[in-house]
Amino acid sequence: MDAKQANILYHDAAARSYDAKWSISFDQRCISYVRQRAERMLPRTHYARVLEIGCGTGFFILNLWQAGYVERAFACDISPGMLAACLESARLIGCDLDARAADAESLPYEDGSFDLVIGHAFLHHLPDPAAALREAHRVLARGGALLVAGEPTRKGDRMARVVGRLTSRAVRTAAEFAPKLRKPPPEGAASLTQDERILQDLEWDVDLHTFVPEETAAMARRAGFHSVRVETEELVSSVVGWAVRTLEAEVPPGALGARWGAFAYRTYLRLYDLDQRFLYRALPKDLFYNLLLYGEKA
């Protein structure tokens, strides 16, 4: 199987709970997250007419578009169970949303038809990031720009991976002491459903890549773009935020208290404000795990 198709088996099938998985909401909370990198990123507050590729289920364009950002919003994704979940929750926030199924190496898109082109979190998913990003360029008006964020950097991978690990074995430990703390052992393959198997046998086949941020700029600029940003952020906040994950992934659902998703929002607010006030200055940008990227079109 290639990449393409193993990405629209696995996406296809995360769609449904995607957004509980990884805390997607469309209200005040992620309006902020998602103002917060525009506002960091963009010379500009409004946006004539805005495209997102790899929109997933919506998080970052339905965002952008509540922010004030987006007077028109545009989206494609390469699996149809995103999109559907896409359109779905533009319906529900009352977003006229222009969805098409696309592969990012190829939009369906005439030359110069938007004013911002953005992306959250898919160029890792691609087989060919660079393809995507001359793309971004071809369809961008002249004086456009574009935004992509949430990609993984290397080196943040890297300890992400880490941190992963040992919270698992830590975990594991401690339900040796505190029985509540394991989870029950799972049912064998025969339980699954078709999605539940799809996830597991895909997990390690749909992220592609990891990027360096001088050669993540170098490539923007081989695509055509000027002007090109890279920053990147999450550091400590990342360590602790992967921890989370794990110890959430490993736990039985509700063993960590109704009180543990607000306390766990609040630790990461923090630790992101000291990661960007004091960290950000003084260390390495490759070491933080998410990039940004902004370019424009001359």
Ligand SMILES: C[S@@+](CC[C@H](N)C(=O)[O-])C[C@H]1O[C@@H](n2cnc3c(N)ncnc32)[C@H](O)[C@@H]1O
Given for the second form:
Amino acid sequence: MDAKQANILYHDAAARSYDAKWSISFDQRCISYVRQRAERMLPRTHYARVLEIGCGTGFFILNLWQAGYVERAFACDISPGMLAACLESARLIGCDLDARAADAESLPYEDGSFDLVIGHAFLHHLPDPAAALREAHRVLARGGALLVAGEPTRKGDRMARVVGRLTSRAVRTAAEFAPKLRKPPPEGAASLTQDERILQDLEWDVDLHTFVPEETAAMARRAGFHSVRVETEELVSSVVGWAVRTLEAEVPPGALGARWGAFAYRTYLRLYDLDQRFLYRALPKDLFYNLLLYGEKA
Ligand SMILES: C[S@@+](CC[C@H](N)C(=O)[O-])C[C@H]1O[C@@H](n2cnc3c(N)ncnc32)[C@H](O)[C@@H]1O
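Next up, the form predicted together with the ligand. The previous block was the form predicted on its own.
Shown next: the complete complex, the earlier chain at its head.
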């Protein structure tokens, strides 16, 4: 199966549980998250026609629209399941979203159609990210801008995998002494739903890239962008965030108590503040987990 086919199958299967898995919502919590990234990267606070590529369930475009940055919202994704979820969320918040099934590497829009093109956590799924940047450049109007966020850096991703493995080992050791942390053994493949089986089988086939800040900036320049800027975010917050995610996946539901979610989120916010206010000034950009890219069309 080629990588695009795998992405369609995987994300169609992921669509129904995607918001719950990644704590995506369309309320103040996620609006502020998106607004914070927009304030950091975008020179303006309002854009007329905004397209999100690889929109998933609409986390980035719908929350940016709610934050007031977007006049007319457009979204595309290669997964029809994700698009359906995105349209449903748009309907619930009253956003008149124009959504289409499309491959990021060959967009079904005329040249110069948008004032801002955005994307969040989609570039690393594409066989040819450079082709997607060229397409983003083509569909932008003159003077338009590109904002990509939420892409894993190479070092950040390696660190996250190590943290995941160590946490998993630590939880299993702890579970030998604390039975409430012990998950019942899986009942075997036969007990999985079709979606669960697809997610399990394709988990390692859909994440194709990680990014190095300087190389990503050069790729955007080659695609035609100028005023290119690459920033990164999340270091300690990402280490703790991945440990928390692994822990939550390893123990039975509810084992961490009712107040766990709020506690974990508050801890993340404090650590994010530490990362960006202090560590980002002192440490190399490529150690941080998430990459943000900005560029303009002349
Ligand atoms: C990790 S999800 C991110 C979704 C959303 N942007 C978010 O941040 O919640 C990646 C998304 O990229 C989409 N995708 C993968 N390959 C694609 C392609 N070739 N063209 C367009 N979208 C693609 C997937 O279907 C999925 O919805």
